[in-house]
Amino acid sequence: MEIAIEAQALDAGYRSGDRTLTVLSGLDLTVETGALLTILGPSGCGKSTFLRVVADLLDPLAGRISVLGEAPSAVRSRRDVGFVFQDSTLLPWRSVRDNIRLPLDVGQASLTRRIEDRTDDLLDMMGLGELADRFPHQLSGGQRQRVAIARALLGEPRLLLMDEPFGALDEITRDRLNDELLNLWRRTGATILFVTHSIAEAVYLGERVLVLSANPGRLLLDHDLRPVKQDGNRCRREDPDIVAAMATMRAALELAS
């Protein structure tokens, strides 16, 4: 079994001056290779802070972690990590298309391994093909969270960080893109790490959900979802396996909070 992500006693959070917050405590985690976890709990309880570590955008306070075998570090120099956040984060002066090259266009003099421009087969992929040409403006918000995906993709990261992407959709939208992450997530093979508020997504997506607890954030639940779902991950929401993880999911986060 390979291994992905391994954290073992982790702390996490921030320092100012002399004063340390500590907002994940005590972390011990191991996430395989091709592996989709989804993370639930209230706010403040470290989601986004260890996406964060795992990107190399934040320094552990204390524990340890590797990712890809590595430090996070030497991951990030690769670009071997993608991230997507609640927001798409796109320039407004930048079409669709010059939105996903983007990375192609910055901070390639510090990589150590070399982009490809993927642009075209991005754009069919998340069939925005017919909107290459638009600016951020002229699309809907399910439509920019695709170009997000999309320019994340752009370097074939083996492991894909996803903050809350869809928590600003409406349910329709939502649901579709949960659809076409499931579809992206068997034909890339990549480790996928999704922070969601809602329990029906991350029971949806995840083969494996955490639940953490607030104050500061310690794992509740590490709950095994595939033996509940049929091969890659398949399931319909409305199963009643699923709709009982739901309330497993339901009853952690109320001691969560």
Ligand SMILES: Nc1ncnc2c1ncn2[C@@H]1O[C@H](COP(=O)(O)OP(=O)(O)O)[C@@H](O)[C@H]1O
Given for the second form:
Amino acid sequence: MEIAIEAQALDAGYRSGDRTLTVLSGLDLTVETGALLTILGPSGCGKSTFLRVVADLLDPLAGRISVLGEAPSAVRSRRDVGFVFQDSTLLPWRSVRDNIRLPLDVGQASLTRRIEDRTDDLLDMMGLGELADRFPHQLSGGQRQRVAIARALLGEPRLLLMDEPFGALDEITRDRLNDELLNLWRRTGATILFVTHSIAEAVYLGERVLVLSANPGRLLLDHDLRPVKQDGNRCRREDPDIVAAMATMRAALELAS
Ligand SMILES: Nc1ncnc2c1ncn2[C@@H]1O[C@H](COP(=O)(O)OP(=O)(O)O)[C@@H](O)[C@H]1O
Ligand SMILES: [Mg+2]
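Now that you have shown the form predicted on its own, what about the form predicted together with this ligand?
To see the whole picture, the full complex is given below, headed by that same chain.
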């Protein structure tokens, strides 16, 4: 088994002056390469903080973290990690195509791996071909998130970090993007960490669901859903096993808050 992420006794949080806010405490976690892991937890428990540490946007306070077998900074400099946030910040003055290409125009010089222009492939893959010349204000929320995902995929990242990417979308659009994400994951074999507030989304998408508790953030539940899913992480939302898993998550979340 290859390991994509390994955290050992990880503490993460924020320092300001001589004060330290410890958000995550003593986190031990191993994520297999190619896994699709979803993360639930009450607001403020440290979900985004954890993704920031993985992405090398924040140094751990203590403990160890390795990403794709290396320090997070090494992975970041090769652009092996893609990040998608809830409010994807597309540049309003650039077209869809130019937003997706953005990583080619900024920061190439500091990378240790050159990335190729796969913009046309990505426009196709994300169903954005017809929209390539539009500007962000001419897109729906779902279309904007698709652009953000395409941009995150430009460097063919081996690890994709998604922080409530569909949180602002209506349920039908969200369900559709969930299926697109699953297809993308099956095609690329990327490892995906996906934070969500939605129990239904966490259970539908995840091969494995983590529930974090707050103050300090700890791992409360680590639930493997592969036994109740078909090959390729397939399930139907109304399968009794899936409904039961959602109830388990709900109970854990109540404990966590
Ligand atoms: N840049 C920051 N500086 C100081 N505290 C922060 C910062 N970002 C987040 N926090 C605090 O860290 C805690 C965890 O935040 P976060 O990881 O964003 O939670 P979640 O994503 O689970 O909702 C919260 O109490 C939040 O207020
Ligand atoms: Mg967050």
